[in-house]
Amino acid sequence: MNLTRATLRPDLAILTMAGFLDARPRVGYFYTGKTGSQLLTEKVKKITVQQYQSIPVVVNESSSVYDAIVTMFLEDVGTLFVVDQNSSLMGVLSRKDLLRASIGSQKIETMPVSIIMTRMPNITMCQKDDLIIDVANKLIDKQIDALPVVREFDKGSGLEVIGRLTKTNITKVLVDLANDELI
C-alpha cells in the first residue's frame, strides 16, 4: 500500500480507542477479535447509578395526600419518597398510590401519606456504585417508574436518599450511547 507509520497512525489510535485493536510495546497492533456488540456491552456494563441519577424529590411522612399530589405535579416527577423527621427514607409514592387515595370520600387535605404509602422493607432501592444494567433489570423486574438511590447514615439508622434513578434516565442512557457522548 506504500503507506508510512506516521500516515497509519492516527487509524490505528481510533482503532485502538474504539477497542477494535490493541496495542503492546515490541508486539505492536493486533485485532483483539471483539465485536462492536460485545464492545457495545463492556461499555454498557461500566456505567454506574452515580453517573445517571437525578435529584429526588422528596415529602414528609406528616405531609398530607393533597400536598403530595401539589409536590408531584409542581415538580413534574412520577414517584415521590417519603422521609421521616431524621431524612431518613420511609417509604415510597407512586402516581397509583396518590390517585388510589383521592378517589372517593376520603379527607386527602388531612390524610397523611405515611397510610397511603409503599413501606419498608417492600421498596426497591440502589446505591450510586451499582451498575446502571442492574438497576433498569430492577426496574423491569418490579415494573416501577423510580428507584431512590440510597446511602446508609453514618450511625447506621437508616437509609439518606440521595438520588433518584428513573425510566427517563435510563432512557438518556440509551441515547448517550447511541450519540457517543456517554459520560
The other form holds:
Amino acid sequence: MNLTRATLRPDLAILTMAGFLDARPRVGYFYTGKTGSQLLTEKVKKITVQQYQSIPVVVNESSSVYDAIVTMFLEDVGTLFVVDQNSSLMGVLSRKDLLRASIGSQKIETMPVSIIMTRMPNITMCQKDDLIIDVANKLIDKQIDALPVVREFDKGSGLEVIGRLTKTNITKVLVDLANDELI
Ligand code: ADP
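Can you return the structure of this protein in the form predicted in complex with adenosine-5'-diphosphate rather than the form predicted alone?
Complete assembly follows, chain above in first position.
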C-alpha cells in the first residue's frame, strides 16, 4: 500500500485502544480475534457503581409522611432512604409508598415514615465497587427503581448511605456506551 509505519501509527493506536489489536515489543501489532460485541461486553462488565452513582437523599425515621413528600418534591428524586439517629440505613420510601399513605385514612402530618417504609433487612442495596451490570439485574429482579449504595460502619453494625443508583443512572451508561464516552 506504500504507507509508512508513521502514517499508520495513529490508526493502529485507535484499533489497539478499541481492543481489536494488541501490541507487544519485538512482535508488533497483532489481531486479538475479539469481535465488536465481545469487546463491548468486556467494557460493560468493568463499569462499577461509583462511576455512575448519584447523591442520596435521606430522611429520618421519625419524619412525617408529609415531610417526606415535601423532600421528594424539593430534591426531585423518586426514592428516599430512611435513616436512624446514627445515620444508619433503616428503610426505603418510593413514590407509591407515599401515595398509598396519602390516600389512607390516617393524617400524614403526624404519621412517621417508619410505619410505611420498606424496612431492613428487606432492603436491596449495593456497594460502590459492585458491577453496574449486577445492580441492573437486581433492579429488574426486584422490580424497583433505585437502591442505596452503602458502606458499613461500627464494625458492620451500621450501614451509611453513600450513594443512590437508579434506573436513570443505568440509562446514562447506555447513552455513554452509544456515544463511546464511557467514564
Ligand atoms: P414505586 O413504588 O413508586 O413504583 P419502586 O418500584 O421503586 O417505586 O418501589 C416498589 C416497592 O419496593 C415500594 O414499596 C418500595 O418501598 C420498595 N423498594 C424500593 N426500592 C427498594 C430497595 N432498594 N429495596 C427494597 N425495597 C425497595
